[in-house]
Every structure is written in structure tokens, then in C-alpha cells.
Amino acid sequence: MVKATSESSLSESRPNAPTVYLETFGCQMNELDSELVEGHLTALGYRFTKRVGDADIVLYNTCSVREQAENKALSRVGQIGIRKREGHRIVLGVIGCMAEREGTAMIRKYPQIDLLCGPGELDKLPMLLDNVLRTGASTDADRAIDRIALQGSNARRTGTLQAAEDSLEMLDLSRAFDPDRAEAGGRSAYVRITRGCNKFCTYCVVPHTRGPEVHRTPDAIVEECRMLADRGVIEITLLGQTVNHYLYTHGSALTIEGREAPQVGPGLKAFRQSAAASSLGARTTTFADLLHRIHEEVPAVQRLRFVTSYPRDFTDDALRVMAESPRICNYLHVPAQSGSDRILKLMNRGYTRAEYLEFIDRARSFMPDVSIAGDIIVGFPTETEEDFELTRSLLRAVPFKNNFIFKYSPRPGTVAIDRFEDDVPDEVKRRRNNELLALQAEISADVHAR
């Protein structure tokens, strides 16, 4: 997914100000930095353009989950730069998930990018331009300190303490929204309620680009989606790596001023004992809790989605809220990847075949209408004809809405492209993802029918 940006009102913007052109590539996250991104410079004074060649500032916010969006990203900062050597003034900047994956190499291979931001570090942004524009870029990369804010691979080391000051909250908080601007006429909105990952898949870099999985404050999201829903949002969509694993545990991370704040997420094994916890005397907000508390606390909003949910500990009391609740989407992403099980425990996805049919088994027996999504991989290292066909297999028994089928790339930074060789020839790739196209639009045909 490509988009550009709308532009901002000149009537928001200082005299003079800078142009910006921003173009998102990737997933709804990409989606929801980007337009935070927009409201943060456009309170700052800067103003937004659709068009590229009339802009003075140029930022690329990439995506590293898939090869084809850094295809995409890289031609961009490749045409870039001959406008540069042509002799036009640009400030090209390069955020998200491939500024941080790649680092200061990435200055070192492509000198048109004047600066660099990861996705955790995008509250830096309007200082990393400041310094660009009052002291030009630098052309060595080592000494571009003041233009590169990256977590580096310290991130998971400190991020513990680092969630109790997180700046990039602030993102979020300040959230400038702009009904005329907003995409679906400003119906429609993302709220994040959890940033990062802890899982770990082998052939997936966000757990490296975001960080650790950091839980907003309920209080903090709840308040987003009543000024989304002032401001006339009907539809919100909650988002999350692993939506379902949201938990806030009350009184852990406090600010200096004593304020509940931002806090890791448990890791998989602390998930499944947090019933547990909550029994020792610990008040937490579980995601049932917070699915509930949104849609009777703001009943302005219409529509309640969220997105992407993690089929091992979906909890029954989520899918008991989701069924009791008029104005909750009867809609699941969950992710199968693979209907192998040899090929899951490579992927290091934490269930099995069987594992993901009982809860799909179980989500239809709280909403028989529910609506199933998915993804799907194919072409995983060693993948043979027999594991291809327990995935087309899984298709026939779950009564996929969609799903979303990839070719397997080796991502830099990956467990994958170090352990596994990538043995699937391509056209064996090729053949197999067009075979589940069309077996999905067949199945999709059908629920669509009924």
C-alpha cells in the first residue's frame, strides 16, 4: 500500500513555511505514524503538499515486512536523488521501519537522504529537520549525529525503563485530527493501544524496527476515541501487532508526577498466567476490558474494529464482549501463515494447525457470523508439495472472508534469512501463492453469498 498525504490548510501554516511531501508505504501502523506525523508538522507550522515536485521537504516512511514496499521506497529515494544532482533543494528524509533496520548504512549507500528516524523515534522528527534546515546536511554519515534518531539494538536492553518516559506517547496525545483531511471524509479512524512485538517470528524484522511491545494507558485510549468520535469519527479500528495480548497492569508505571504511563507488555508465558495475577490483587485492564469500556463509554462510535489478533490466547471473555456488544465489528484478522505444523514451528508462530481451528471453532460458536481474515505465507524455507497442501487444506475448513497471500522474501534482520536457506525456487512460489489466490476467491465467492 501506497499513499500520499492530503494537503494541509496554508491558513494552519506559518508564512514562508516549509512544503512537505509524505508518502506511507506499508501496513495501517505506516498509516497511523504517518497522519500523526502530519498533525505533529502541521502544528509546528509546515505545510503539506500531494505533489512531490512541489515540495521542499520529502519524507518516505518505509516498511521492512515485505520486499516490495523497500522496492518501492528505495525507486522514490532513487528519483530523489537525481533531482538532487540536477540541482533541485531538497531535504529527503527516510522514517520507519527501514530507516531503523538499515542505520546509518543507509546514509552511506544513498548520500541524497539527509535524514534518518525509526518508528520509535518519530516524536524527534521536527528537531532532526530543524537541524537539517538551519545547518544543511552533513555528508558524512558518522558525523550526521543531529539528523539520525534511531532506537538502535539497544531497544528490547532498555525498554523497561524506557516506557515510563515514552515521548512518543505524545504522539498520540496530541493527536491533531482533521476531519477534511482524514481519509473516508474523516468517518473513520486508527487508534493504536499497543506499540512493538514480543513474539518473534523468524521471517518477521518488527520485533527489531519497533521495539518491545509497549501497552497504552486505557484512560489514554479511551479519551482518543471520545475526541475521535467529537470530532465525528463513527468507525475506529484498534491497532496492535498482536491486538489481543493488550494488558495493563494499574500502579506498575507511573510518571514522575505519579500519572499511569506506558509499560512493556508481559511476555507470552506472563500472558497465560495473568489470570493469576489479577487473583493475587493486581487491578488490570484486560483487552476484553478495554473493548468494553470503549464501546460503553463512547457510544458515538459506530463501529468498533481492531486488528491484527494473535489466534493463541484469544480469551473467551474478549469474544463474549465482542458477541454482547451491538456496535463491536463481528470481524477477526488472525493470521494462519501455514496449515503445517512443521512449517509453524519454523516460523516460531506458537501454535499448531489444531490450535488455530478450535478457536476459529470457538469464535463461531459466540458469533456463527462472524467474519474471518487471514495471511498467509507460502514458499517458507523447506516448504514441500505435502505442507503447501495442508495449507490449501486449512483454506477449505475456514470460511475465510479474505486473506492476504504472500510470497516468502528473506528480510534482513530476520531469524529466517539466517537459519534457512531459501531452498522454493521462485516459480514454484509463484505457482503455489496463485494457486490459494484463486482457491480464496472461490471460498470468498461463497461467504459473500451467504
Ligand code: SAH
Contents of the next structure:
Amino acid sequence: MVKATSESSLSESRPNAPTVYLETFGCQMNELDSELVEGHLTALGYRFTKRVGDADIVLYNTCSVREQAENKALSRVGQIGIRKREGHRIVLGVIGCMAEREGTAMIRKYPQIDLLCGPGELDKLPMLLDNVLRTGASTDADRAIDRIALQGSNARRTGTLQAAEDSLEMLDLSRAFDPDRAEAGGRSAYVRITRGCNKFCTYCVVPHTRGPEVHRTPDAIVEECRMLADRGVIEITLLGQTVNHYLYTHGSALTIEGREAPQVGPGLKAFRQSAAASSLGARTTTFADLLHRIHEEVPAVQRLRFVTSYPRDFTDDALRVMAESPRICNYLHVPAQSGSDRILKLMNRGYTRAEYLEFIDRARSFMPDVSIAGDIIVGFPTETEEDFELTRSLLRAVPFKNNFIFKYSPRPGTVAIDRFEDDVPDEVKRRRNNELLALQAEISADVHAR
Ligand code: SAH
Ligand code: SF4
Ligand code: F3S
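What does the same protein look like in the form predicted in complex with the ligand, given that the last one was the form predicted on its own?
Shown next: the complete complex, the earlier chain at its head.
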């Protein structure tokens, strides 16, 4: 449970506690972040409302993964701007990936925004809110330092240090799961096992907005699962951008008190070397070990699953644990992104079509009934009809239960936007998108029938 900090000017006893409206865009990481933010602020005396019109504070937890996701949040920001100009007193906070990606420029462009908080700084949100509430809204972006918390471009250089003193870890550890919500059918929960990403697929903002890949300690993860199970949660989804790359080397990162601390994960190339080193003596907890531990130590969790898997480096050990553990779902969300080796290479995905298919075969040899889901991007720069045909044939080759299909969206700050022209016309992207949706619908119906 989060303790109210002494510097906070709010407390449970305060009758006119500000009312917060929080809306979430984007992925499960963001949904979890919003839940943690709500728990943290509730413990500090804030109240939450489902109606934006009733709120003193409006928070948008934003996503930057595609332009469309940003536009949705921006239209909400615009609406609040109108209400503020009409004289309504509202504190507007933009949190999450878009705050991190846009930075202070965002407050200059949209002066109705009172605070910005990146996904790596959410533990500081109560302090930022407190600052805004105490000093009132300011429109001077240059003097808004006390209401902005972003990792900025330093995030990667100081990654190691940051992981060691990871204050964000406290936010995950302190989650105030709401028993009322559990009663209302919310008997499932997310548990983060890694934060950030080191893969740098050329189209993707996530490594830029969420920072380096940090692996939480196995004890903290198991403890969190146990705590949730004690509160009635029966279904847990473990979260990580490339969740099967989870690897914790014991004894290498300690807190000042000598406890184990979260640690920065190896990059794509280093992963295999690091996994090899672990077989030479260092005590490690692999992804397979972690799944096994949660399954054995928290049997009250009846369904354990995880997203998102990366098609490379999924060990037989992990597949075996899945196959042999009755409470681990035989489900893999393992995005292929494309069926063309040429495009996969430009995407810097680090595997070929053949390697992807080999992984699917291997997974099915351990679990003949495994459900497979994925993501596909159509219209990546230079994608030809031949490349697209290879993606279609990949879909036909794998019994996908479903696929999320996205049109390529150039993202500022990524390698792809700098290096490749967005040369596939939108109508072509749309057609390819529709064709894949139709094909996937057939495949899904087929898989379902079987
Ligand atoms: N870590 C996960 C994906 C996280 S982002 C993985 O590597 O599989 C979720 C999905 O958004 C991606 O799988 C990808 O299909 C899509 N995506 C990411 N960036 C995109 C972009 N710039 N344009 C279109 N789709 C994108
Ligand atoms: Fe983005 Fe690639 Fe990391 Fe997934 S693995 S979050 S697509 S950079
Ligand atoms: Fe979006 Fe950030 Fe998730 S960019 S997909 S909210 S990690």
C-alpha cells in the first residue's frame, strides 16, 4: 500500500479532495501504468471519476506507437483546451509515451497542458500534481520545470545507474489493487517483468519512450503475483516488450541495503552471449525458471500468460515449462511483422521468415494445441507486391488465431523515418491492410472451427 508522503498537501481526511479523470491509450503496459497511477493517487486522497465533466484533474495516459494513437489523445487535449478557454478550471496532465516523445515542445504547442510525465517517471506524478495545485496553472512553458518529469535523452546513457536506484520499482511494488474492482469481474491483472526495450526495430518508438530494457527481480515478481492471488486474482498476464528475453543474473545488481535490484538487460546481440555465460556458473533466473517459479509458488493463479514474445531466443526450456504446467496457457503472442526477409531486415527484426516458421513448428511440437497470435505491419517503406505476397503466404502457413494488422506509420526519432522514405501510398497500405484482415478472418474462422 502506498503511504501518503509528508510533503503531500492532501490526505484521506480532506473533504474536497480533487477528482481525477484518467483515460488510457495504447498497450497493456499503459493500462498497467494507469492502474498503478490510480492506486497511488487514491492512496494519497485523490478521488476518481468516470465522467470527464466532473473532474478537476484530467490525465491522458498516451501512446506514440502510431500517429493515429497520438491524434486521438491530441483531439482530447484540444477539447480540454476549449473548456479551459471557456473558463472551466481544469488541471490537464499528459502522461505516458507521448509526453516522453514530444517533451516540453508539447506544452509550447498546447499551452492548456499543465503537466507532463513520461512513463519512466510516473512515481513523480503526485509531486507534479501537487506543484500545479499549489502554484496554479502556468502558461509559461520555460518556467514549467516543476511540472515536467521526463527521462529525456539521458535515459540510455545513465541506464545502469537508473536501474540500480529504480524508484519506479516502488510503484510496481506498491500497487494498491482495488478489491471492489476484483469483485466487479476484474479478477485478472498484469504484472510487469521487464520495462523498456533494447531491440530498436527501425520503425518503433518504444525504446525511445520507455528507455532501456530493465529486468525486475524474480522475487519481486513472484511476490507481486502472490499478493494479487491473495486478493482474489486468478488470471495473470506477465508483461514485457520481448518477454522471453527475461534473464536475471543474481548477485550483479544490489541496492544499498544489499537487496537485489532491477537490472539492465542485454541487447539483442548480447542476449545469447549472456545466456551462454549464465551456463558457465553465474546464477541466473531465465524466463523458463521464472514461469516455473510462479506456477509452482503461486498455484492460486489459475491462468498464467505472457506478452509479447519475440520470435528469436525462445528456449526449449521455456516451451517445455509451458507444455508441462497445467496453469500456464498454451498461448503465444509472437508478432512476425512481415513475411519478407528483405523487409524484416530493413525493420531490424533480427530473424528471417524461415526462423520464424521454425519457431512456430518447435512451439507446436511441444504444444500441439498452442494458440498463436501476432502483429503485422503493412506498407513498410519499399514494400512491394512480392513482399506483401510473402506476408500473405506467411499468414496461410501459420494457424494464427488472430493478427493485429497495422499500416506503417513513420515515427519521429526512429531510424526508419530518417533512413527510408514512406513511399507506399496510403491507398496501397489501406488495400493491403484490408486484404490481410479478410485473409485473417478466414484463417481465424478455420482455427476456431478446428
Ligand atoms: N514489443 C512488441 C511490440 C510492441 S508495439 C514486439 O516487438 O512485438 C505493438 C505493435 O505495434 C508492434 O508489434 C507493431 O506491429 C506495431 N507498430 C510498432 N511501431 C509501428 C509503426 N511505426 N507503424 C505501424 N505499426 C507499428
Ligand atoms: Fe518496438 Fe521492436 Fe522493441 Fe517490440 S521489440 S517494442 S517492436 S523495438
Ligand atoms: Fe504505445 Fe508506449 Fe505502449 S508507445 S504501445 S503506450 S509502450
